[in-house]
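A single chain, nothing else alongside it, follows as C-alpha cells in the form predicted alone.
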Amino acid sequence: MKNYYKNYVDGNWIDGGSGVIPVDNPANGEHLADQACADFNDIDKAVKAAKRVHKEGLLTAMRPVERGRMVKKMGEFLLQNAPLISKELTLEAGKPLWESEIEIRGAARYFEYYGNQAETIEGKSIPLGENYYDFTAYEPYGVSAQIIPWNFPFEMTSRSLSAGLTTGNSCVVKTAENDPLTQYWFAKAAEYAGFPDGSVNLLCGLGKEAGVALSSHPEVNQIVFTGSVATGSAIAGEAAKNIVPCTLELGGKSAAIVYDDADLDNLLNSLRWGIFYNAGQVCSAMSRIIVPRKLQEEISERAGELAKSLSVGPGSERKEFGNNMGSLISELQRDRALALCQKAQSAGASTVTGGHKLNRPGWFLEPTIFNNVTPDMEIAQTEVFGPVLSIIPYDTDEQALDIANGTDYGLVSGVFTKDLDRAMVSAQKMRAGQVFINEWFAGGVETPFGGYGKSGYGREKGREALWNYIQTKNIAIRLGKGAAGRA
C-alpha cells in the first residue's frame, strides 16, 4: 500500500484543504497511511465538476444501453483486480481475508446488475380520451452526494455508485475517515470504463466539514446515506433547507423469532453469519434472538459452543472460510461494544461466553453470548455493532411479536419455523424492511432493502433503489382541436 493517498475530484487527485486522516491497521493499532481530507472548497470543487457533467449531458445523452455498458465494465474491472483489493481492504477495515472477498465481489455484483437495467427504465402512456397524448419519462436528478458507512466501505459505495450512474446522474462520494483507501479504486474502474471526468468524484474528509459541506450544498440533487441515527437526522436537516430528497438507511436491532418447531441446527448456521460475519458491525445484524423457554437453555449452550469454536485475530493471518473473526474497527468502536457488555452483565444477563477485549495488539472482542436478557434492557434495546448475541425468552407466539417490535428500529428481521403458515403470519405483523425466513441474510443484490421507524426511508438494492435515483416528467399533448379546460 501507499503511504499517502489522495482525493479524486474531476479526474485529477488531489490534496485535502484540511491536512491528512491518519488511517490505522484495526488488527494491530499500527498506523498504515494517510488519506487528504477533504474541506469545504474540495467539496464544492466535486459537486461543480459533477454538475457541469450534468448539465452538458455527458451521461444523459448517451443511449442508456451503452451507459449500462460503462456501468457494468467497471464491475469487471473491480473483479480483475479482486485480489489486491481484498488485501488492502483487510488492512484498512481489520476483516478477514475471506471476508473482504466476498465484499468485493458483492460489490462487483452491483454494477453487474444495475448496468443490466440501464435500457429497462421505462415511462408509460396515459389514456386521457381523444385529442390527447399523455406519457411520462424518468429523469436523473442531476447530482448524487452519497455519504458511505465504514463497516462495508468497498460494498456501500457500490451499491450507491452503480445505480447512480445508471440513471445518469454525476456522482459525488464521501468516503468514511477510518477505511477510505481502497477507494481509490472507482476512480481506477470510472477511468478504465471510459466514464467522462466529474462523473464520479472521491472524497474522504471529516463528517463535521466535509459531511455537512456535502449534505447542505445547494446544487447537490439527491443524498443516499448509510449509518447512525444522528448524523442521519442531521444530513435529512442539512437537506430539507434545500428540499433535496434522501435515502437513509440507519441502522437497526434486528431480532429473529425462533419456534419451538425450528431447526436448530439451520439456525445456528444462521447465527454464524448473522452476529459474527463482519464481527457484527452489520446493520442488519442478528443481535437479537427470541426463543421458546423451553428450548432457552439448549440454544444458549449451543449459540456459546459456536461462540467459542471461532477463531480470532487478524484477518491476514488466516484464509479458512467462515471459522475466523476480524476485528473492529477502531478502539473507539470496540471500547463502546465492551461498555454494553459491561452494562448489560450488570444489568442481570447472563454470560453464556465472552463480554472481554481480547489480549493482544489491535480492536479485537471476543464472540460473545447472552442469556437471560429482557427486552428493556439496554443490551436489547441499543444497536451494539459488535459481536453481541441476546438471547431473549418468550412464552407465547404474541408476545413473541411483541419483543420483536419492540425497538425503535425496523431494518430486518427473521423467522424460524418448519410451518409455514405461523411464518407467513408472523412476517405480516413483523415491523421491519425484509423478513428473512429460516435463513438470515436470504436475498441479495437483487431484493430492496431498507428499514421502518428509525431504520429510516427509502431503499436501496433491488430495482426499487433505481427509483431513489430518478424523478418523474408528465408530458400532456393536446392534438388538433380537442376540448380546452378538461377536468
Given for the second form:
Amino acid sequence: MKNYYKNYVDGNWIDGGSGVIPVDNPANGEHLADQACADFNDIDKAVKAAKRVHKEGLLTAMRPVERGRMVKKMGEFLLQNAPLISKELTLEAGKPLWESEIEIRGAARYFEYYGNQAETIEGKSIPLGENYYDFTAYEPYGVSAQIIPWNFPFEMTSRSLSAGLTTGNSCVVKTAENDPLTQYWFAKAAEYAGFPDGSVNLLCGLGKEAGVALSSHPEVNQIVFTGSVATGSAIAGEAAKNIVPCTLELGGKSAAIVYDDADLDNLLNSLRWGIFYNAGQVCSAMSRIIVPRKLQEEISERAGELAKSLSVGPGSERKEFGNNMGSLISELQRDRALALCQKAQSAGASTVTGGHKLNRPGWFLEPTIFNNVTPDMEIAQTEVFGPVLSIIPYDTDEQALDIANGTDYGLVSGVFTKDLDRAMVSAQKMRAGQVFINEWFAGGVETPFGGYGKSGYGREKGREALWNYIQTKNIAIRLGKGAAGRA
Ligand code: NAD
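Same protein, different form: I have the form predicted alone, so give me the form predicted together with nicotinamide-adenine-dinucleotide (NAD).
The complete assembly is shown below, putting the previous chain first.
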C-alpha cells in the first residue's frame, strides 16, 4: 500500500484542502496510510467538473449501449484486480480476506448488471387523439452526489456509481473516512473504460465538512445516501432546501420470525450469515430472531454453539482466507456495540455467549447471543451494527408479527417455516421493504432494496433503482392546423 492517497477530481489527483485523515488498520490499530481530506473548495471543484460534463453532453450524447459497455468495462477492470483490491480492503476495513473477495465480486456485479440495463430505459407514447403525438423520454438529473458508508465501502460506491453512470449522470462520490483507501480503484476503472474527465469524481473528507458541502451544493441535482438515520435526516434537509430528490438507505433492526415447523439447520445457516457476516455491520443484519417459546432453549443453545465455533481475528491471519469473522471498523463502533451489550445484560437479557471485547489489539467484539430479550429492551430496538443477536420468545403468531413490526425501522424481515400459507400471510403483514423466506439475504443485485419507516425511502438495486437517477420529460406535439384548445 502507499503511504498517502489523494482525491480524484476532474481526472486529476489532488491534495485535500483540509489536510489528511489518518487511516488505521482496525484489526491491530496500527496506522496504515493518510488520506487527503477534502474541504468545501475541493467539493465545489468536483461538482463543477461534473456539471461541465453534463452541460457538454459528454455522457448523454452517447448511444446508451456505448455507455453501458463502458460501465461494464469498469466492472471487468475491478474483477481483474480483485486479488489486490481485496487485500487492501481487508487491511483498511478489518474484514476477512474471503469477505473482501465477496465484496469486490459483488461490486463488479453492479457494473455488469447496470451496464446491461443501459439500453433498456425507454419512454412510451401516449395517445391523445387525432392531431397530437405525445411521448415521454427519460433524462438523467445531471450531477449525482453519492455519500458512502464504511461498512461495505467498495460495494456501496459500486451500487450508486454504476447506476448513476449507466443513466448518464456525472457523479461526485464522498467516500467514508474510516476506509477510503481502495476507492482509487474506481478512478482507475473509469479511466480504463474511457469515461471523460469529470464524469467520476472521488473525494474523502469529514462528514460535517465535505459531506455537508456536497449535500448542500446548489449544483447537485440528486443525492444518494447510505448510513445512519441522523445523518440521513440532515442530508434530506439539505436536499429539501435545494428541491432535489434524495434516496436514503438507513439502518435496520431486522427480525426473522421462526415458526414451530421451521427447518432449524437451515435457520442456523442463515443466522451464521445474517448476524456474523461483516461482523454484523450490515444494515440488513438479522439482529433479532423471534422464536416459539417451546423451541427457545434449543435454538438458543444451537445459536450459542455456532457463535462459539467462529474464529475471530485479523482478516489476513490464517493463511489465505482470514478468520471467520473480523474486527469492527473502529474503537468508537466497537465500544458503542459493547456498551449496548452491557446495557442489555443490566436490563435482564441472558448472555448465551459473548458480550466482551477480545483481549488483543484491534477492535474485536465476541460473537454475541442474548436470550430472553423482551421487545421493549434497548437491545431489541437499537441498531447495534455489530455481531450481536437478540432472541425474543413469542406465544402466538399475531404476537410474533407485532414484535417483528415493533421498531422504528423496516428494512428487511424474514420468515422460517415449511408452511407456504403461513409464510405468505406473514410476508404480507411485515412492515419491511424486503422479506426473506427460508433464507436470509436471499435475492441479489437484481432485487430492489430499501426501507419502510426510519430505514429510509427510495430503492437501491434492481431496475427500480434506475428511476432514482432519471427524470421524465413529456413531449406533446400538435400536428396539422386544427383549432387550438381541446377538452
Ligand atoms: P454516518 O451516517 O454518520 O456516516 C455515513 C457517511 O455520511 C460518511 O461518509 C460520513 O462522512 C457522511 N456524513 C456524516 N455526517 C454527514 C453530514 N452531516 N452531511 C453529509 N454527510 C455526512 O454513520 P457513522 O457515524 O459512520 O456510523 C454511525 C451509525 O450509523 C452506525 O453505528 C450504524 O448504526 C449506522 N450505519 C448504517 C449504515 C447502513 O448501511 N445503513 C452504514 C454505516 C453506518
